[in-house]
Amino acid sequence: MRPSGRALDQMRAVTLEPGACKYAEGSCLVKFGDTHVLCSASVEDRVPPFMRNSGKGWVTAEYGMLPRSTHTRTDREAAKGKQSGRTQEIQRLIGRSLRAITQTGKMGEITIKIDCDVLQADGGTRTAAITGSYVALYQAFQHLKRLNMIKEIPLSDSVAAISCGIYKGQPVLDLDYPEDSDCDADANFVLTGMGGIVEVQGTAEGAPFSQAQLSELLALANKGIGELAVLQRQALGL
């Protein structure tokens, strides 16, 4: 039934390649099928003005799509002089997701900035970005620990994200572009490795969907996040 031939609860092939960027304190090339995102973490010895003298650190993110990451070329947002609303919404989501599991009081007054660059898009770029960003963030904290700048990794849990949707009347896991562009409803779930809910974004593309269907999508998301958490631990050697 699915264009890819996958089972309803089957994810695309997912790979997490840590250390993909030579110069970054942490990095991960994440692939959800044909969606490829490079996530890199940079450490800055300062915090935003509103965080100064708080004793706490800050984690934030930026997101962008390369001009030929999609079927047709899109202009760079830098050339346009401003970011789109979609870009701003996604990078704020990534930042919120990472801060939800970061113990900023144990960081000291430093900032870790995650850059998520979409190399190729085939649906689910934001969920892939969040999943890979966690690996890059963890590596950045490992770097700081090696330098004795922190005593422990200040993360309370892992975090990952996955899309689910209702396609031709059936709940499915991990939408690719053909499904995402033709689904009855789609939702993005950001969950921790222990099952905590960070954020849920759900939209009916046609008729409203029911609470029972939402529960089915959440069950699929929990299955997917469980698989992603295992891959994250393997990528980090944990």
Contents of the next structure:
6 protein chains.
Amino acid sequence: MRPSGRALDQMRAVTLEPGACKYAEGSCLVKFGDTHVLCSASVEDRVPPFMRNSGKGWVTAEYGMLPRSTHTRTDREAAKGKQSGRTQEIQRLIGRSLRAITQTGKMGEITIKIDCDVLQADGGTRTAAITGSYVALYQAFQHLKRLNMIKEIPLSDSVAAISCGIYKGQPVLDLDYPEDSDCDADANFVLTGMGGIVEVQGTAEGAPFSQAQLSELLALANKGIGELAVLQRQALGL
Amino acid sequence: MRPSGRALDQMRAVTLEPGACKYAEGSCLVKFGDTHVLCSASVEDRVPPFMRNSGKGWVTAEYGMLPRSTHTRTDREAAKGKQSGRTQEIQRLIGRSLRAITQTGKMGEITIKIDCDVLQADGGTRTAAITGSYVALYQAFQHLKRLNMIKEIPLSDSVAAISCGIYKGQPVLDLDYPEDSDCDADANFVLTGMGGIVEVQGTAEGAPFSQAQLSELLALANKGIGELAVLQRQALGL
Amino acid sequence: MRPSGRALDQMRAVTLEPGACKYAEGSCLVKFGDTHVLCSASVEDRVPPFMRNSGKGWVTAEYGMLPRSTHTRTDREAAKGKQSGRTQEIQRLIGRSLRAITQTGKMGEITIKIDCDVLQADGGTRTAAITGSYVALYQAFQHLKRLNMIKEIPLSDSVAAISCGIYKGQPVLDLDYPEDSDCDADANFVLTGMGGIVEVQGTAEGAPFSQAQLSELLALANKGIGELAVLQRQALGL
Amino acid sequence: MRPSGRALDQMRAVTLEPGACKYAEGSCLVKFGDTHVLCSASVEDRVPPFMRNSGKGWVTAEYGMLPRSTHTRTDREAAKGKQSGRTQEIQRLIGRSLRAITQTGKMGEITIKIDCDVLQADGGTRTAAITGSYVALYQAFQHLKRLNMIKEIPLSDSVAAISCGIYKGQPVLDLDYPEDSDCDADANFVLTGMGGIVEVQGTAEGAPFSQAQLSELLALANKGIGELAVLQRQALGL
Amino acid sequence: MRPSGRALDQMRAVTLEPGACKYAEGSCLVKFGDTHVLCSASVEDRVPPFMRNSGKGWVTAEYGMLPRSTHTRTDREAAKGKQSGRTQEIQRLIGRSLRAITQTGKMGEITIKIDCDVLQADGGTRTAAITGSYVALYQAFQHLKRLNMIKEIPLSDSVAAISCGIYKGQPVLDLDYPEDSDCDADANFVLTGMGGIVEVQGTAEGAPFSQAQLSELLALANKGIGELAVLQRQALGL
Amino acid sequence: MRPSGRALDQMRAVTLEPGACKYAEGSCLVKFGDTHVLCSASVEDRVPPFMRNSGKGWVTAEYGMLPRSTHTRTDREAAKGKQSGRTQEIQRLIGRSLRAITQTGKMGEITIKIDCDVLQADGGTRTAAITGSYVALYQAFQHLKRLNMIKEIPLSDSVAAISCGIYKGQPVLDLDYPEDSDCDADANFVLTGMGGIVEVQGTAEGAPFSQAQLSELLALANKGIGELAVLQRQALGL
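Having displayed the form predicted alone, please output the structure of the form predicted in complex with a further copy of the same chain.
Expanding to the full complex; the earlier chain stays at the top.
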């Protein structure tokens, strides 16, 4: 029933390639099928003004799409002179998701800036970005540990994200672009490796959905996040 | 236990004052306790470029806060020259929420622009804004019906919104600012009068929350939305 | 002869509601008939760079209109990304008017930021804003005095503003929007309680006006400002 | 008493050099002492959207200062990415002043855009700009008449501007920069050749000024405008 | 002598991977050693306003760097709200270079927009971008030919670019980042496959260079461009 | 053959008027025929952040055109809110050209800011700007020497610039606007008084040009720069 022929609870082929950026302290090229996002983690030796002298660090994220990552060309945000509302929403979501599992009190007064750049987009770029950013962030902390700047990796859990939706009346896992453009409801779940909820964002695209459907979507998300957590550990050699 | 002395499932005093703007086609001054939002609906005789010749109308929203609506002054966005990411997120949410119950195919090729301006902020401005905007939108459609521009009110249901959260370990309804600043998790629910979910946005502020907690928050939201739907009908004289 | 039926030298009903903003150090909701402006005064514990170490304080103002304060909707300046020339002119005028009666050397190195937000506009928003801002500013100084941060209210006089114009060949006091859109000349006067001129801004909308007419407008302004000064004292309980 | 040694009612040496721009349809290099402003008038074959199909033309103005026209360098507005409030106020004033004497119904649906660029600034740049712009505008209309695009020069009168002020307690004519920085009150008058008032803008810099003083400043302005009107006629060979 | 151990006239390993973007009409991932640039060509069915009704097409380019393509993170231009002067210079250069070999009169009134996004930067990003863009552009024309929108590929020659410089007193070919940061002079050459000069941009970084040195750099460039032209033909299967 | 009747290797009449700005520390009004550029040099008592504590000074430039310096009016960059790519390219070129001959280590930690404002444009504005800026910069250093802030003029050579081009198949010196709009190739040369190359920027406007043609253009440039260097010395009284 799905355009891709996948089972209802089947994710796309997911790969995580850590170290994809030669210069970054941490990085990961994440692919959810034809959605490809390059995530890098850059360490900066200061925190934003509102965090100064707090003894805590900060993790933040920026997101962008290459103009021709999409089926038809999207205008370049740098040329338009501002980031869209969608871009800002996504980068705020990525930052919050990573901070939810980061023990900022144990990382020193530094900032880790995550850049998520979409090289190719086929639906689910924000969930792929969160999943890959976790790997990049972990690598950056490994780098700081090697330099003896921190004693242990200041992460309380792993974090990953997946989208689910009601497509042609059926709950399905990991929407691709054709499904995303034509679904009745769409929900992004950001969960920890241990199953805690970090973010839920569900939206009715057509008619409102029921509370039972929300539960079904969450069950699918649990399955997907379980698979992503395994791949994250493998990518990091844990 | 709550700073305001409210019961866990008790909302603040809510009032809806329709027709609060002398010139707008529809309007409502909504108060959730000390949170006051002025909502207006303006009819424009055209649709955005991507909707032209679709035979459909459009509903969109803008959101702003008066600089001194907040406990300490917030910089004016017009003076800074751009809207914050938070503002954009909120106004996109308001627009999606209203479109979810609007039969855009039955309103003609017009745009209704909702303006939500926060006069005073004590938590929950976005949920108050959605709740009041529904009243303003309804009034604007009544205005168009009086002018014989539409035959019937093109709304499939009512819509309202409420925030819930885990505060000091307990699920509570309708967070005010002191609770919002100090809660473990925060979820905004946008539901229709008939209980369908239009949007769910849950965020762990500290530790991740469980799936059982999400259900408890949703149950509280159902109660709150039920009360808001009654107030909306009363305000509109339905 | 006037659309409102007022006498030539009759002002609209004016009310001043001090303390209209729950959180601000000083505030006033001012109404000149259907023109409603919410004025707040926020105290900030620093001065702009060009005033540092001068031993003096600073008073400045910002102005904005809610998009649907006007008969037809006006674009939101925050969404357009800049303040119009008109907005900047008005906020500069408000700031100068208040500084003219403020003894900045007696207030300490603090800034008082006045926000004037037009909730409803029916002509004369800038004059209403100046009149209400004086009350908000006074309240903010009372607040500082209660905190023993200043010994006395550092204001040398009161200040208020009124517009006059040549409408259908007659000098009239306090133009409303229908008169403002159709007058031959329009002059805004900012006067102190003791009758000193702080600002005069007269503009011929159609044909130039004569020096005798300027004198007639000034005489009307004296009458109006006298009435406003009484209302200001009453509002402040002086 | 004046730093320049001038009599109280003596203007600086004023020169008007018409045709100073090789390419413009009209132009004038105006000098009020050390204040030098290059004014050009450009004819454009269309009107702004709000004037379309009105059968009327439009006159508008832009103003700028070269960064080193001032005693110490002023930041370039193009580099800062926006025009200051002061710049916008001045260019709006120039535009209004010229439109007050232009019979826009007799010029066809064209726009004349006036550019006033300050090459050197020693006080009074806006008044010099208005005085020189009139000459540039007149020349542009002469150009259109030579092309038979208009039958007669559509100007009902001439217009010029001068600043006056209370300097060390005395009313003086045509303030230069040292006087302007140190005066008690400052008023700009835009008058027609026949003595009608187009704009009055008076501001108390220190203490408020009296209504009698306003009259004295206006009397000085009349004298100055009379002299400027003669120079304008000479420059245009009328 | 060179940090990389290359001979003075030896280029880095260059690869051109056509079709690297799934959705674009033409694309190429170009690598000059550790400098990696993703070039895509997007066909748009219209031309800029200044080309309308000319019967000619248009080719233009945009350039960007991923924030962590560089050794230390570079701020994201979309977040800063503007493109730097360097970015604008480079994208203008790429556009001119491609137009120099495009027969715009034979392509119809369409625009081909080239996007060059630097994934990794080790010097010479603009020359790699031009070299790869030619391949992307050629592919886009092949695509149009397959659709019978054009009869033949409207390119009069191939084009490629290379940088040369005076490094430690010696003329060297294809500067990498360590050389670029420490050279005496730097020249970028854009040449056609037949050896014609499209652009020369030479800059003395330290002391001025001589006219003899310019000739030596040009000779090196000829060698490099010859090699690049072979690789371009191979990549396109010509 | 040239529209102006000049010989192929004949420059336009060039004049350099030092001290053209009353307030600037150095200045020069440079004319290349009908191209007039006002160059000023402003001394600022600080360096940009990236130069702090380096013991070195900085020289930088800004460039602008008056809106009606051109044959038809060009939009004002300050009104558009940004500088064009062309403007940025030119001001970066002027800055680099001047720094190439400035011994920044001998000028102290100050900045000299060059402003080049085009009063009238007939081709070659950037080359005139560089040529005049050298004179303004030299004057500013003379000013600093008179104040004993520097011991000697920290310039290693003079610098000037000229454009050459292939016009109707012939290499010509110093293109004016009619030639520039219609030439096959255009090259700007920035050379020192002793003949060293500081910058070469050659662009094929139509067909690519040959390496022999580049040499011919360089030969012409040598002749032109020789003449300019003489005029620069005369202007400075050296």
